[in-house]
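One chain follows as structure tokens, the form predicted alone.
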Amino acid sequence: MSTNNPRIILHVDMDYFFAQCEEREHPEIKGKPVVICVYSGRGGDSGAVSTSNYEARKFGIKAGIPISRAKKLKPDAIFLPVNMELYRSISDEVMEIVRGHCATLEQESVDEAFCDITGRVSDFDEAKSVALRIKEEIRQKVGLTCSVGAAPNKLIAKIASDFQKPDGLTVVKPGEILQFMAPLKITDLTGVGKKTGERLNELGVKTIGELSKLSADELVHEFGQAKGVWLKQASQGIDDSPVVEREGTEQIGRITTLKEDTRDLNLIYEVINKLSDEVYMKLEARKLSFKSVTFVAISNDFKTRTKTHTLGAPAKDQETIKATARELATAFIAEYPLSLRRVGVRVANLVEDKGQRTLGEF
């Protein structure tokens, strides 16, 4: 690759995503400690914290701790159950914005993605402008903040996105990698878990800079061939892994708030048709087919429920989305005596249209 066209990767990471989604939906809780919980189903406060906003983190409430402990740390915090349908639908909006700026997008999870902009920009100053545009577009269209790292590879981009959270932007140019990484903690190196970090600490290694001074032989002796070599390379900011589109894991959805809580199927159908049109336009733009359709219902008790139908073969037409979503909505209303507050339509199991096969391919 020529020096005129350097490899440039962005890592876009939503800030405290689940809690931020809830703040968007319920503006009255913004500024208060918010804790999103995964309840175990055993009753009471059995379960763990999924994430928390920064106000809650000030009290020591972080992902993974028991809900019961979180309630002792801040009894008057707002504790909410995970609402994955809401987060997925908001994630769909975010990823579509990011995709608009990418040559290739690799969605890592519901709230983060790598974006390869190599060839779309000529240098890291332009990359910074793209990152600022992504951040602003997400803020304007989705109402959320994110943090972005720009770097010559995925490893550094991911570390950079975490560097100035929340609402951060960190650009690391090729000549700045070692200087940027040197003072960071060992566990800031993506892929270094608690055990490896503790063992390195025992060896007197606290920072990535100190790790980079160990020889590959020493690391291989301590951690084995594969991990030892990886640690040596990673500590020097070396990472050649490509940004790869993950086919089949993605989904496209739209969700909206109804003008009023309702069980009137005619009103719900009207909204389904509009949402289906929007979903179809996104599929069409990216030449994708789908194998499943989901109707998302958020009732007036704020609970989210879904109904999904999987097709026998991939489809790509508008009418299949509309008709299937309407059928699922009809079944939902018959099953649940609830008025709906929000409704959504989602397609998943997406595959690229390969086009019509020629005789030579048979």
Second form
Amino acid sequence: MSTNNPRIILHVDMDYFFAQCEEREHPEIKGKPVVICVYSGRGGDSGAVSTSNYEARKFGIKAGIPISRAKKLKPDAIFLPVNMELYRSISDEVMEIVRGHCATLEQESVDEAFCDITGRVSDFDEAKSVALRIKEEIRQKVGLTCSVGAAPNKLIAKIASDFQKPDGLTVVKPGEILQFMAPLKITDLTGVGKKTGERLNELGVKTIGELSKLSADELVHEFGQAKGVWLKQASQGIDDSPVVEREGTEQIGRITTLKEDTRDLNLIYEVINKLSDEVYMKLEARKLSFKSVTFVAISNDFKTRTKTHTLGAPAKDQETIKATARELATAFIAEYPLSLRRVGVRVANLVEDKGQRTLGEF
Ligand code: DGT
Ligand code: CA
Ligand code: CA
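Could you please show the structure of the form predicted in complex with 2'-deoxyguanosine-5'-triphosphate, as a counterpart to the form predicted alone just displayed?
Next comes the full complex, and the chain you just saw is listed first.
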């Protein structure tokens, strides 16, 4: 990678994601400590905290601690079970917005993505404007805050997005890398886990700056060839790993709020047709086929449920999306005696549309 032409990478990470999704679904809990719990299924409060909002974090409630301990720390906090379907559908909304601003998007998890905007912008000032536009669009259309890092590579972009949370934006230009990294803890380097961190602490190394002073030989001796070399490079902010789309993990979805709560299938079909058209346009633009269709239903009790149909072979036409989603909706209404508040249509298991290859590809 030439230093004259640095890459420009953004890393977008949603703030306290699961808890923030719940705040959006239940505005009345906003401002209170909110704790998202993974119940182990062994009854009572056995299980662990998945995440918590910043109000709950003030009381020491954070990811990984037992639910029982969280309840002792703040008995009157709002405790909610994980509702993965809700977070996935909100994640889809977010990822689509981010995708609209970048050439290549690599979704890393449900709440974060890298995007390569090299070529779309000419410098880091423009990159900052793009980051601000992404944040604003997510705020307006999805109603959530996120934190963004902009940097010449993925390693630093990810550290940068975490640097000023929540609702943060941190830009690290090529010339600022060493200064930015030096005071940070070694565990801020993605890839330095507990074990490596402890061993480095034993060697008297606490910050990334201190790590960068160790020689490659010392590090290889301590951690082996691959890890040693990686540590040496990472401590200097060097990372050439590309932003790559992960085929198969991606979904394209659209979701909307109905004019009024309803279980009238004719009204629901109408909305499905409209959403399916929008999904189809996205697929068409990117020349993708899909292998599954999902109907997303959020009922007036705020629960999100889905029904999915997997096709025998990839399809790419509008009518398959509509017809499948309508069938799923019909089955859903028959199964659940509920009125719906929001509905969505989603396609997944996306594959490149081989039928539309251009001559240049042969
Ligand atoms: P942040 O980014 O510090 O504002 O807070 P989160 O909650 O967005 O944290 P992040 O980005 O590490 O994780 C994204 C989501 O993944 C989070 O909302 C819940 C889930 N998650 C994170 N850590 C754990 C965990 O240890 N267990 C489980 N089950 N879920 C987790
Ligand atoms: Ca997050
Ligand atoms: Ca994350």
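Whichever C-alpha set is largest while still superposing within 1.5 Å between the two forms counts as the rigid core. Bear in mind that the values here come from a model prediction, so they are computed numbers and not experimental data. Residue numbers count along the first chain shown, from 1.
J.: Align on the rigid core first; then say whether the Cα of Tyr280 has moved by at least 2 Å between the two forms.
T.: Yes; that C-alpha moves by at least 2 Å between the two forms.
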